[in-house]
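Here we start with a single chain on its own, the form predicted alone, put down as structure tokens.
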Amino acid sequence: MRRAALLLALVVLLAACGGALATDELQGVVVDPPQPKPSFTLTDTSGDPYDFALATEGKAALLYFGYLNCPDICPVHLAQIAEVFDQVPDVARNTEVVFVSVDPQRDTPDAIREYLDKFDSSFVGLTGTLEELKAAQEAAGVPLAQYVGDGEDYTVDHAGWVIAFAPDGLNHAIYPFGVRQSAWLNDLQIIATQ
């Protein structure tokens, strides 16, 4: 009886701290029915063409459209994913994180590489012309980035969620800004094996 009371107290404590218990169910926003991986080609930080569908075939893939001057959403998503990779190396080995910069005017390939390396050197960075980036966003089904402001002093309104594709080539869930670290840890272990 005492053991059951202790377990109940632990569950209540975790709930109070905002921690979700691990489950075999996805905790992100489930996509039903799952959608197929989009096909688009952009340029990676080495200057080589990167065909998203081909390069991620048979692997889990996390696709995110963002920009380097993003004050909050982009670094939080990338940091959370990197933390899961540190905790579960098998997930890291079987998952490709693809960051597409929607700010080609400021985000050079070298700057993108330097930025991503702060989180995880395995993260792939992509860029392209405005037309190529528009086509990639349309293929992925995300709203097109909007540029707000003038000259060099502008911000970019962009899709603030990560699209998760399992090795089966289907998008089973998306992860908006504000997803808890515990949900990332739970879900990436599920997605990497689907």
Second form
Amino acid sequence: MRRAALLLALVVLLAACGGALATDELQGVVVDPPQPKPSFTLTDTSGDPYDFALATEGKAALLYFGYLNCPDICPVHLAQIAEVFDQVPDVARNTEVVFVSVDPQRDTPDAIREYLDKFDSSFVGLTGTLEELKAAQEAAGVPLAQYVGDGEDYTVDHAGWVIAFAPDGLNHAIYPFGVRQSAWLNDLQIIATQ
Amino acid sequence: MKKPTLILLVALVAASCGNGSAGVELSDARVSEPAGPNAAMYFKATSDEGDRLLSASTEEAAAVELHETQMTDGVMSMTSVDSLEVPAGGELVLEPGGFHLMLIDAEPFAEGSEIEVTLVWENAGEQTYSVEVVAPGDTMEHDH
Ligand SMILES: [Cu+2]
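Switching conditions: you have the form predicted alone, so give me the form predicted together with its partner chain.
Next comes the full complex, and the chain you just saw is listed first.
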């Protein structure tokens, strides 16, 4: 009996060590085959250049394009991820959350920093010129943000999903709006710790 | 035969008035602590006779707009709507990813406090509600 249990444990361990991400257990929208990490450089909230591929090398990364005036779904994504960070320190240690503001006209680096600090001060905030942001969105394969309306009260149509990269440098899943907290908790642990 | 019908009608009208003129029941009202310049407010509303939300205001923001978030192939867009309908005997639901009240240039009210928001209904008229402030983004109904 004990031997069988030991054997089972060994099999489970071997399977886990197999290296492949257990994508069949992910509850997000699985990307099959996994896609390579995009390469782009923007500016972080301290004013320093941030090379996305280089800065997140060997870590899990969650990439999201949004804007500060959006009060509805952007904060929900960030709050859900921050809640997992609070619950599982291992995930927080091994995961870089990168929020790209696609509203450079209104979102100053200081405002982005203040915004992200409301969720988790480890979250990285990026900005750039419209050209640089366009290049980043194209590299990441998201539809380009559209600026709708005129005057100060324009809105920004933007991709509503979070792109998740594992430490292997590949995008294994995306997270559209409406993902349950339990799915975030499950998936971020798989993605960050394998 | 005509007279009793009229009396019955009058009685019915009187009864419905006696039920409190509000007519609209609000539940799960919550507003997010603003992370950026704006905040979003959500609630559920029911009404036996049906009603329509025409506008909203609060001292805690420069303006309040009625908004709808729409997802088209995963792309999120936000548009304003003229009014929000509570169907008779049904429910109007404001929630992240759907309808919300957008508090523009919101004051930095904090999680745990309450703010007063006035809603103007077509039938129920002007009603002021005390609304709980929740953490930024903590506006979804929890699944645990
Ligand atoms: Cu809005």
